Structure formats: C-alpha cells, structure tokens
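This document starts with one chain, in the form predicted alone, laid out as structure tokens.
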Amino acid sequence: MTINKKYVVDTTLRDGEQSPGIAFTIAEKVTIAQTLDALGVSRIEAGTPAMGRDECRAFEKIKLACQQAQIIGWNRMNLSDIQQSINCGADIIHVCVPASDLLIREKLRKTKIQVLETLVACSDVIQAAQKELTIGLEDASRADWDFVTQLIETARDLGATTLRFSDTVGIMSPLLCKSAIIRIPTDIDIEVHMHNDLGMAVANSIQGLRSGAKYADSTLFGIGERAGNCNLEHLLIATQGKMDFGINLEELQWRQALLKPLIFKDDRLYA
C-alpha cells in the first residue's frame, strides 16, 4: 500500500485559542509551540501579531524556541497587520481573504474588485520583505466559485506558495469537500481548514487530503472557534497506514496528555 506524505499546519495557538474559556499565557504558548515543534509539525500558526504587544512578545519567543517548524503569522487583509507579522519575524505571512459575498459585503464593505486590489497591495509588502506568502480563502465553502477562481489565479500570480480553503462555518460534507478541492488547479499547494460544527472536521480534512490537498489544519484536542477544528490525534488515528504526517501517534498522545492541564484549566471544558 502506498503511504501518501502529507503535512499538518497546527493552529492551536490561533484558531484554537478562540475556543470559549481557553486562553494561554506567553509561557504557555511557548511550551505548546515547543511541543508541536518536537513532534515534527511542519507549520505552526503562532498567532496574530496585530492583536498587540503581548501577542508580539509571544510570537517572537515562539520563533526563537522552535527549531524545525515554520512559524506563521495570521493576518487580516490589512497592511498594518501584515507589517506587524513581518516585524515579529514570521517565516510565513498568511493573509486571510474573505471570499463569500456575505463577508465581502457585510464584513469588509468592499467590492470584489477592491478585494483583489487590496490583496495585490498586501502581496507587494510581503514580497518586498522577502517573506513567504500564503493566502486563505475565508468562508470559501459558501463563496461564488467564479470569484474563488479569480482569487486562486490571483494568488498564483502573486507567488503565493499555498492556498487555504476554509470551511469557516463548518457546513461541508466529505462529498462537497471533494467536489471543491478537485476543482483547484494543481499548480499551487492546497491547505484545508475545516471546522467541526457538524462533526465533520476530521472527515472533511481527510477527504481534502485525498482530493489533492498537501496540508491539513488541525489543533490539539480539536479545540477552536465554536465546535472546534480538525483534531490532530483523531486525524492521525484515522489515517494510520494511509498517510504520513511525520508525527508519531504515541508520542503525540503522551505529549498532548502533559499539555492537557495547561489547555483545559477548567475541567468542565473537556468532555
């Protein structure tokens, strides 16, 4: 049996910290990042430097503490946010681009043309800083596919190395996930970011990987906004013998157990 090589982007410190009742100190963030790095996680989404001084301090300490993983700074499509990530030394500058009509109209209050123009301006700053650019399509699962196609072509033309397809409100099924991912051209790496509102984050992530994605976003214990994200442990269990993420399952389980009291300070949060 052929074992496919795939990669994990851990977002415990960014999306995971958006879980109700969960918050980390700077020292706790560094400990979590060091654990992920030791496990062999290839990319760590370490936070959003634009959130302020403490987030920047945490980000800089994480960057110094990690030996292997690439450290990602998450950003809104905003030049000020991006400059903060560059200043903090992020290896990868991730730009989140609202893709659905609803978010473009109600969240950004921009037109689609303005979205594309702003993305180009953001890319110029990132390229000038000689940083790796990745682009995330927020709410892609509810977006008009013609505009998704425009965003994919723009991302490729701007030199983005990876395109994140986000099921932001967790509405996809594996079948829908497959039908979307196989439509993305193969000349850019694909990353899937699946939420667990319908309990499908792990299944959708696996289907995304089977359909051509190179990266899957995940978190420790599956924590994350609302119902959470793809659970890294469950992802490894479900893909044993079929996909290789470069992470030992038993090591993950004992290292994750050590972090449990740090992540779930209130036992009632962990069921």
Contents of the next structure:
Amino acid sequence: MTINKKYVVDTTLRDGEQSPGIAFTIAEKVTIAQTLDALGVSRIEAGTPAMGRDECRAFEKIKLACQQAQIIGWNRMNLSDIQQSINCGADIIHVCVPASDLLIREKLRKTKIQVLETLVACSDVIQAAQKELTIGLEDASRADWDFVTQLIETARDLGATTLRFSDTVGIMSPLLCKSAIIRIPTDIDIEVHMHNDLGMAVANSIQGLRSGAKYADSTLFGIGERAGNCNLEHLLIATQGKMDFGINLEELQWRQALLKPLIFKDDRLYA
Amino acid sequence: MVTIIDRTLTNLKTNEINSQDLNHFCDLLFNCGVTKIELTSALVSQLKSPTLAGDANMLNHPGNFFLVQAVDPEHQKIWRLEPNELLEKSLPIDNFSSFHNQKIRLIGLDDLMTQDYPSFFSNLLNSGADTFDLCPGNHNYCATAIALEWLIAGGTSVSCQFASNHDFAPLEEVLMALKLHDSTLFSGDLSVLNELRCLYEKISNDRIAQNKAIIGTDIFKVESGIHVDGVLKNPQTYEPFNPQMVGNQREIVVGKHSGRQSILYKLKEQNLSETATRNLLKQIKGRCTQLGRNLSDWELRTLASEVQNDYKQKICC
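Alternative state: the form predicted together with its partner chain, after the form predicted alone:
Below is the entire complex, every chain and molecule, led by the chain shown above.
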C-alpha cells in the first residue's frame, strides 16, 4: 500500500491559544514549540507578533529554540502587522485574507478590489524582506468561488508558496471539502484549515489531504476558537497506515500528556 | 425525513436513573429530532407513558427495544414499543449480497473516511436490503462525517449516541450537520440541547468538555480581538449558527487576546468608565498571561477600578 507523505502546520500557539480560557506565558510557548519541533512538525504557527512586545519576545525565543520546523508569523492584511513579523525573524509570513463577501463587507468594510490591492501592497513588503509568503483565505468555505479563484491567481502571481483554505466557522462536509480542494490549480501548495464546529474537522482535513492538499493545520488537544481545530492526535490516529506526517503517534501521546497541565490550567475545558 | 436512532441509554450505566429523569430525557431526545430511542428492557418498566403497546413477553425480552414516537389523531404524542428488529453486523466491505429484504444495522466502519466511501454507500443502497441503519464507530473521530454523508447519499437511517466520545456518532453533531446541510431530511428543535446536556451530565455523572462541538458551554465565548470586532459588527462573521439555536448564548470575554473594541464593549456592559482603556488593556493581557486564562467580570471590574484610580492619581500629580 502506498502511504502518502503529508505535512502538519501546527497552530496551537496561534489559533489554539485564542480559545477563551487558554493563555500561555513566553516560557510556556517556547516549551510547546520545542515539543512540536522535536516531534517533527514541519511548520509551527508561533503567534501574532502584532499583539505586542511579549508576543514578539516569545516569537524570537521560539525561533532560536526550534531546530527543524519553519516558524510562521500570522498577520492581518496590514503592513504594520507584517513588519512586526518580519522584525521577529519569522521564516514564513502568513497573510490572512478575508475571502467571503460576509467578512469583506461586515468585518473589513471594504470592497473586493480593495482587498486585492491591499494584498499586493503586503506582498511587496514581504518580498522586499526576502521572506516566504503564504496566504490564507479566511472563511473560504462561505466565499464566492469566482473571488476565490481571483485570490488564488493573485496569490500565485505574488509568489506565495502556499494557499491556506480555511473553513473558518467549521461548516464544511467532507464532500464539499473535496469538491473545493480539487478545483484549486496544482501550481501552488494547498493547506487546509478546518474548524470543529460540527465535529468534522478531522474528516474534512482527511478529505482535503486526499484531494490534493499538502498541509493540514492542527492543534494539540484540538484547542481553538469555539469547538476548536483539527486535533493532531486524532488526525494521526485516523490516518494511520494511510498517510505519513513524519510524526510518531506514541511519541506525540506521551509528549502531549506532559504538556496537558500547561495547556489546560482549568481542566473543565477538557473532559 | 430520515430515521435517527438514539443509543445513549443502552450505553450508559443507568442503574440509578430515576423514572422522572428517564422520561424527561426521552422527551428531550424526541423534541430535538430523534425518531427512535433504544432502551434496555430494565428501563422500559420505568417509562410513564400511558400508551405502552407491547405485551409482557416483549418487555421481558433480554434484548434492546426501540421506543417509537407516534402522533395520535389529536396531535398528542404517544409512545409505543417495538422489538429491536435490526440485526447488527460488522461487515467486511463488499459483502452485502445476502441481505435482501432484511433490516440490517451496520456498526463500526471507523476508517471509512480514508476509503472510497461514496462507492461503498452506493453499493449499500443498491443491495436490496429493506433497511440499512448505519451506526459508525467513532474511534477515528470521523463518525459524524460518515453519518452525514450516508444520509446525504440517500441512506435513510443512522444510529447515534448523545455526547459520545468514542463509541458512536455524537447525536447533537449529526442533527446540527443535517440541519445546516439538508434541513429537509430532519425536523427537530435543537434549542433543547442545552437542557439535554445538563440532564445527561446528571444521569451519567459524566462531564462534557466546555468546548464540545454543539453542546459545549463555552463554544460561544469570544475573546480574540479580531473575532470580537467581527462578532460585534455581525455575529454571523464568526458563528456557524445562532447560539439560541442550541439553547446557548454569546459572551464576550476579556483575555490575553483581547483588543480595544472588546475592552470598550465590556466596560460599557458593566457600566464602567472608559478612561485609561489603553492601560487597562495592557494590564489585562499581563494578568491573563500570568493566570493562564481569561478574566471573570468581577476580576475585570476590580482591575478596571485599580487602573483607573491609579490613572487619576497620576493626573492629579
């Protein structure tokens, strides 16, 4: 049987930490990042440097502490935020681009043309700093496909190496996920970012990977906004013998158990 | 409409459940959209339904029973019992030819998501069985997805378990997924799920995680500045469904990831002064990082008072 080689982007320290009831100190963030690095996680989304000085310090320490993993700085589509990530020494500058009409209209209060123009401006700063650019399509699962296509083409033209397809509110089904991912051209790496609002984050990530995605986003214990993200341990269990993420399941389980008290200071979060 | 069978009560230690809680639990299950409830015969005697059909022999049967909800001509709910007529099978894939005119429950299939499940479903649907009830196992954390895809593909029956971790598809997830993906397949009032969760915790002596999909108490708490900003402008930006739909409510909380908008909102909500907001935000982030959690409203009031008093003193000086 052929085992597909796939990769994990861990977002415990960014999306995971955004869970209400969860917050890490600088030292805790470094410990978690070192564990992920030792496990063989290929990319670690270490945080949002725009949050302030402590987040930047954590970011710099994580960068120094990790041997293998590439460190991602998460950014809004905002030049000042991006500059912070560059200054912190991130390997990858991730730019989150609201993709659905709902987010563009209600949250950003901008037009689609303005979104595309801002993205180009952000890219210029990242290219000038000679950093790797990855682009995330926020709320892609509720977006108009014509605009998604425009964003994909723009991302590719701007030299982005990876396109993150986000099911921001966790409403996709596996078949819908498959039908979306197979429509994305193969000349850019695809990453799937699935939320667990309907309890289908693992299944949707699997279908995304089976349909051509190279990366799946996940978190330790599945922590994240609302009902969380794709749980790394569960993803490994569900794909045993079918996909290889370069991570040993047993090692993950014992290392994760050691981190549990650090992640869940209030154990009611995790039953 | 599809058949939703609930197996919660046959998979719980129900020795100490009282009759009132049992009947209430069954009522809530029916209200949220379950069409059949599976019971042990020991529990049947505790049902208070005035119209239990089924004779004494049936009630003494050692197997399980389905409790079927029907509606009488005056639209009042009545309950009747029927024996469990589905034969349980854990089948190897591709072996369905011998099931013509039978009622089969398929259990397991935990790893179906990593296989060609559309073809598998198609084979099942063309097998000639009278009923295929799918009861996917959840050891690979994909049971909800398998149940949903089965029903959308044309399957007519699934078995679930409320708040299930590993055994079967979590009932609440399957119902919400159906409601959002094909509401024509299902009718039920999901606003009873909060009450159902409380009762489940009581009768099972089990605690449901605060971030459990659909029924977790904390799933509509919003902390991060970006999300609070979006939710305050329009809740649909970062909510998959309205909290009231599951008997829950939205709450803005302050923590390490809060932004200025969150603080202003909370200060206004608590009738607190908006002076020194920037300094307060900095203090909140520091305190929450130290505590490893967000602040309660009481803690926020105390901190706001400290910061604002300090701010006034500095101005006076």
